[in-house]
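Listed next as structure tokens is one chain, alone, in the form predicted on its own.
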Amino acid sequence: MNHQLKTINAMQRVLVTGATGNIGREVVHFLLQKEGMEVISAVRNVEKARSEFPVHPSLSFRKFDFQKTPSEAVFDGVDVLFLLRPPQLADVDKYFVPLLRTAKKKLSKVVFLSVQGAEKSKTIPHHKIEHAIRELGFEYIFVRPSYFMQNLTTTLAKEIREERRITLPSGKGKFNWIDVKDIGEATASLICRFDEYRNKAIEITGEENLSFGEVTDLMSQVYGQPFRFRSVNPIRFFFMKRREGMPSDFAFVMTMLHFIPRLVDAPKISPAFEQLLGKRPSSLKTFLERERKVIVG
């Protein structure tokens, strides 16, 4: 009995926000493979979420909605908060500062999914959330991944499938490409090794810096059919997205994330993924081959 109590006390409870999304799902998946980790998935619809995850003795669910300030009870018994920003929510003062203030009453550790270059890009929400986490006195790890390969299968997918085209304000700007599965695995490792990486920002990148023109060339090669890239003025792009019904905040962030790389040097390629996991991150070609059905049908 004493041994069991010690085991229970040794469990680290991690509350994972965005647990049913691309990255949150991967973080949950890899955390459940770690010993001594108890995962609490924070979701809007608990019953629906239960049906989407395999039954696991270390997995539970709590009701949580980013658009409503959570009660303190959401964070009861939590050791580490894994926080991400849903793409459609850009107002940090409205959504994230109240959340963090409530969480601070119950816990002291936050692992935040930021973005590569957040420390320099003061216009994007990630920079402001990092600042709020520091200001509120949390112990933290900022996970700063580069550009998600999965944007090709989510945000950009409709145009790719229907037009075999990608339209963005990114010109010849270089993006570093990382698989969300690799981000999830690296993040789970960082959560488990929190004390080792406490109060650090860790960049998780792939090994390739490619412009969207180079990406569509690679897609043409992999799929044996022509894909093309069209670069447009950032103001024009913003209003294109607004006409499509995208909220202003989301359209602005999407515009800036794809325009800023035109103005800066190619992203830094970080060795952190290989140092954490002892293997190399996935290549974009491997991702394209794996996601063939999703991208080209």
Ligand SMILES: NC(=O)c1ccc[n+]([C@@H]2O[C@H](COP(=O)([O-])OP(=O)(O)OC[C@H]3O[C@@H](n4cnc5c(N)ncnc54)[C@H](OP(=O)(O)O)[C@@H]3O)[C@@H](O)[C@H]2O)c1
Contents of the next structure:
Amino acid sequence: MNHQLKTINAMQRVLVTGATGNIGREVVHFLLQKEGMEVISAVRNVEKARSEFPVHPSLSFRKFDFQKTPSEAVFDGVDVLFLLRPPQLADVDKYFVPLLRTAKKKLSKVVFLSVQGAEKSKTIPHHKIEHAIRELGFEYIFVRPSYFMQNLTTTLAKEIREERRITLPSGKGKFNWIDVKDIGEATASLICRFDEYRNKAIEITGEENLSFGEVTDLMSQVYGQPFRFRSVNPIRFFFMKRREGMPSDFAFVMTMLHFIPRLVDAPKISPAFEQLLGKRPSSLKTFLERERKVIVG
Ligand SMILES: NC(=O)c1ccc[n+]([C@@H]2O[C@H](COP(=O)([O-])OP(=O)(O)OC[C@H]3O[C@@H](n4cnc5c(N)ncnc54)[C@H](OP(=O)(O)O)[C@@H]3O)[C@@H](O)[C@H]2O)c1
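Okay, that is the form predicted on its own; can I get the form predicted together with this ligand now?
Then the entire complex follows, led off by the chain already shown.
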């Protein structure tokens, strides 16, 4: 009985937003491998989400929509909120501040998936969300990952597949490349070790800083066929994305995220991943080999 009570007390309930996306899916996967973790996936469509995850006794689903006023019930019984900003939602005052205010009535711990350099970039929504989390008095961990390798298999995939080309406003700017699986594993570990990392911002990076020209060279080498990089100016890029139907705030964030690296030093390489997990993060070459089918078809 005592043992059972102890187990119940030690159980941590984590509400995972964005659970069906790149990062959220990996966070759920790695959290479910940890002892004493109960995961509630906060999703727009519960039935659809349920069909996308393997059945697991510690996994449940709760209806949640960032674009609707949140009810306090969404946060009932939750110990830690894993908060992710869906890429199309950039209005922090409209979507995130009311949500955080409601969450604060029910819980005190937030792990926010931010971005490397958020502290310096006042124009990006992550900066404002971090600020709101601090202002509202949460205990927090900010996970600040570098550039996702999975951009090659999602946002940039169509042009790569159809044209064997990548077009961005990034010139010779260097990006640090990190595998989303590594971010998910590191984030799950941070959630489990919340007290140790409380009120810290942790950069999760890979070990390579590469420009897009260097990446397309690596792709050519790995896949044995030519890929090329085309750099365009940021204004042209913004309007190209608008013409493709991308909403303007999303196109703006995408332009800035790919233009700013031209103007600043190469990203810092952080030791945090290895310190947390005792292994090295994935290399881009390993990722390209693993995702060959998705990238080249
Ligand atoms: N790409 C990069 O290199 C990079 C680097 C650092 C940080 N980041 C940050 O990472 C975040 C994106 O993560 P990701 O790639 O995992 O995103 P993603 O794959 O696009 O997933 C977005 C998730 O949010 C959910 N969602 C969207 N709108 C919603 C709504 N109105 N209500 C409830 N759920 C909603 C989606 O659910 P549905 O299944 O219902 O659509 C999905 O689960 C962004 O904040 C981005 O800035 C990205």
